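Shown next as structure tokens: one chain only, the form predicted alone.
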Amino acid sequence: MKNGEIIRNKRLKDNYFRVDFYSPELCKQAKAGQFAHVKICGIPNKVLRRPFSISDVSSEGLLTIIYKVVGAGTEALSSLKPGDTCDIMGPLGNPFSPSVKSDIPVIIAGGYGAAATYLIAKNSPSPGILLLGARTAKDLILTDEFKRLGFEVKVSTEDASEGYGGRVTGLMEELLADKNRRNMKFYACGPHGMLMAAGKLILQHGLDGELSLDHLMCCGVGACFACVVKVKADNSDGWRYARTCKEGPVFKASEVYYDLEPE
């Protein structure tokens, strides 16, 4: 456990915020796809930590987290000021595998899944493609930041308020239909349904990919079994439960068990 002093905590857009903690030791260890378990100061009646994907780290020791205000915990976090300190446990979880120069990294992100995959783009030896989906244009974040890294950015919104009208997997299908695109490796983070659809597409095309299966985490260290997902197993059921906080949150697309669609 490490103390993290807040250096900045500002609104990014709408209900999305960016907080920078000074935590040099954690920054030295953090890898793309891992998360931090944060005990938010100022809410003594809320004892559980909150898991946040690590969005960025700097050589100056700044740990960046992008979050959306959705409840009492994140509301309290948004009210904290520079100089306030939170207790941070991390980095936790298994990270994405790094991309190599021969690959074109393709990031599939839903909503603030863009924050959880930013480090992949930042550390990539070659620029790639971001396919970012959201319900509305106000939920599209970090597009300019990815563009500054040299990534080609394509967006989709379910209400057609910006970019492609529909789900981000529609953009993915268009990309996969382009026969000139080769050596693509996929990295995905977002809502569970999006991840299942993306994983199936990756496997149908015989490609390599990884999914960050973020689920509600309580303990963050594998003790409570609240965050389990199904992965393939050599047993009569063909699957077993895996703890996303301990065995994930990143899994190979080929490891995930995809439930059959109801007829």
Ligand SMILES: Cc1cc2nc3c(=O)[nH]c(=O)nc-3n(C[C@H](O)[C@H](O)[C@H](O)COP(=O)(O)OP(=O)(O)OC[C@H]3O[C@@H](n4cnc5c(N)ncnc54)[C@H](O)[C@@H]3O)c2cc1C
Contents of the next structure:
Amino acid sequence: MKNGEIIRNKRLKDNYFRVDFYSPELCKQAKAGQFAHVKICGIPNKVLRRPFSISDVSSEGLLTIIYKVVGAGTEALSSLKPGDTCDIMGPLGNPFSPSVKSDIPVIIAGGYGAAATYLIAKNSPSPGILLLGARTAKDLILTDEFKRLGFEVKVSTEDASEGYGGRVTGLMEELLADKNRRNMKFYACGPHGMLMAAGKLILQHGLDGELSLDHLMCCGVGACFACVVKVKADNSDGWRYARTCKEGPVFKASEVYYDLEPE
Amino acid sequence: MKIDLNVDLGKLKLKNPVMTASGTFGYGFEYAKFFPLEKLGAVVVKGIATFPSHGNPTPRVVEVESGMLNAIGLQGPGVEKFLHGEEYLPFLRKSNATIIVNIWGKTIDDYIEVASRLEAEKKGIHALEINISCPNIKEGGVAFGTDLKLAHKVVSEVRKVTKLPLITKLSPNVSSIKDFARTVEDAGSDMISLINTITGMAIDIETWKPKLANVTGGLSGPAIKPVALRMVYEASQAVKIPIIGMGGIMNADDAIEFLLAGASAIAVGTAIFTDPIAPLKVIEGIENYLIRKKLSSVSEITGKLIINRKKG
Ligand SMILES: Cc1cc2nc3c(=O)[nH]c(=O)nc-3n(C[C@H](O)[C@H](O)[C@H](O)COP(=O)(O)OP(=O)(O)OC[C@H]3O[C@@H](n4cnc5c(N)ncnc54)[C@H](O)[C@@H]3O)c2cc1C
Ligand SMILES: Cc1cc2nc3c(=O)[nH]c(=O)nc-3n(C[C@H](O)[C@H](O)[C@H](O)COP(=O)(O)O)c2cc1C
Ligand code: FES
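Switching conditions: you have the form predicted alone, so give me the form predicted in complex with the ligand.
Every chain and every other molecule in the complex is listed next, the one we just looked at coming first.
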């Protein structure tokens, strides 16, 4: 098998696909929250790679990525066949800090966020809780996989087509209201607005949490300053732009600068 | 046969003609894990100003057909951190790379100040590249690169405060590149580099909003190569000083076109985002081309474009 060779590439649900690449070196180093920067073969006239969270790695050297088809790159990726090969950079970025035995990991996810946080659940010494939000039921992914790891799974949909009707932060508030829950450590990955809301809630309750903030990326290694988000800083503005590819994508909820205006 | 890849840019000698384009290679640090930086003809760092700067709001980049638009807005650490921060100049000095520092400012005094600071601590710095052409800075940048008098003034003022070899990076967003090439040569620039990005934009037809927060941005990548090549050709006809060509170079064949058009050296930019080792592949490809053409040195192809103009 060649490095970057596709072993399988199948539809998971609706517009979500799962691809397994042979990538033994990356698998050895990869940690939850890091990403792979993939040069998708067979797309003409495109110059940029596409970043994807490392969803799972196996001891046989298989790297799993779960992706949603949203544009030309992911469309091309979904039509690749076993045997096709992509150039993959990674693992890149800073990982989530692993959860310890005394923690109850609480994962807040939206969209592909469930894929980006799957490795936390898999490596966690104690089972935790997944709060998964989506616009509608067909965007809810990996719920069975998390349940198999012993996680309690609660879902929310904005159109109330499954689970709690509303946003995932609604589920979060219910959980935070339950005073019997202790030692919760939060991990969040999803759309920017959701992350900002989750981060603020975590801080309001004086809890510990990490957010995976991503942004459109170019170089993926910290050289171009394309992928920045605002983090708190010791300067007259109170913030600076941090590169999500190098200084993130994982940031402590307490590091993030919560802007009044949406990004 | 030993192929001679050395290039002589007057005051600046390089071991091969391949440099990195400013802004696409950070400060070298991030790419040192991919290959030894000393293999490059030169490392050109991202633009440095006297002051630290946030850069533009996001989104700052968008991919377009055969290229990308960027409006990073020169986010950077400022010259003092560049001189002393461990991921910046101190690291580059240790790497043994040939280092070229790209500088910018909002006023002429800014340019003078940053050049003076670099002159004062120039150990390991091989040349300065004056960026008068960034399309994403409202206050100054572009005005310098599109106004002949201001371009002359910036270069001649910087010339007074440094003995380092000076490269002036020209904007393609002008109607006559020849005039700007001649002006900066006259102002004392030792070399010219071109092209910087071409101003462009992209619109989201669902939201009716521009795809970049800055509304407009600079186009780079394969889409701009024909324009860049024409400008390198025209500039090389207009001046005697050496030319560093760039704009959409993705591989050695592209680089060779620039050399033939009149560039003595070239820079690889956007291609690094596609493949971090693209500059090394270009060096290797140029060497193989020279072997195939039974030539012994890269200088044998600079400006060797053959034009037989037919009558009628
Ligand atoms: C660190 C990181 C991890 C990621 N992990 C995953 C993952 O595990 N699974 C997954 O499906 N996607 C993930 N993404 C998003 C993924 O990179 C984009 O969806 C992909 O690049 C789109 O490429 P495209 O050519 O199909 O779409 P394009 O034609 O480039 O864009 C189509 C649409 O997708 C949006 N888009 C593009 N890039 C991003 C982005 N980075 N974030 C949000 N929206 C984007 C564009 O704004 C546009 O509206 C991740 C992004 C980052 C930065
Ligand atoms: C993300 C990005 C950032 C850039 N930043 C700078 C910069 O700081 N200073 C500068 O002189 N040019 C900058 N440029 C322009 C490049 O150095 C180069 O002139 C241009 O991109 C054309 O080459 P290319 O098509 O090979 O990328 C930047 C280009 C890109 C794509
Ligand atoms: S993508 Fe280039 S700095 Fe993050």
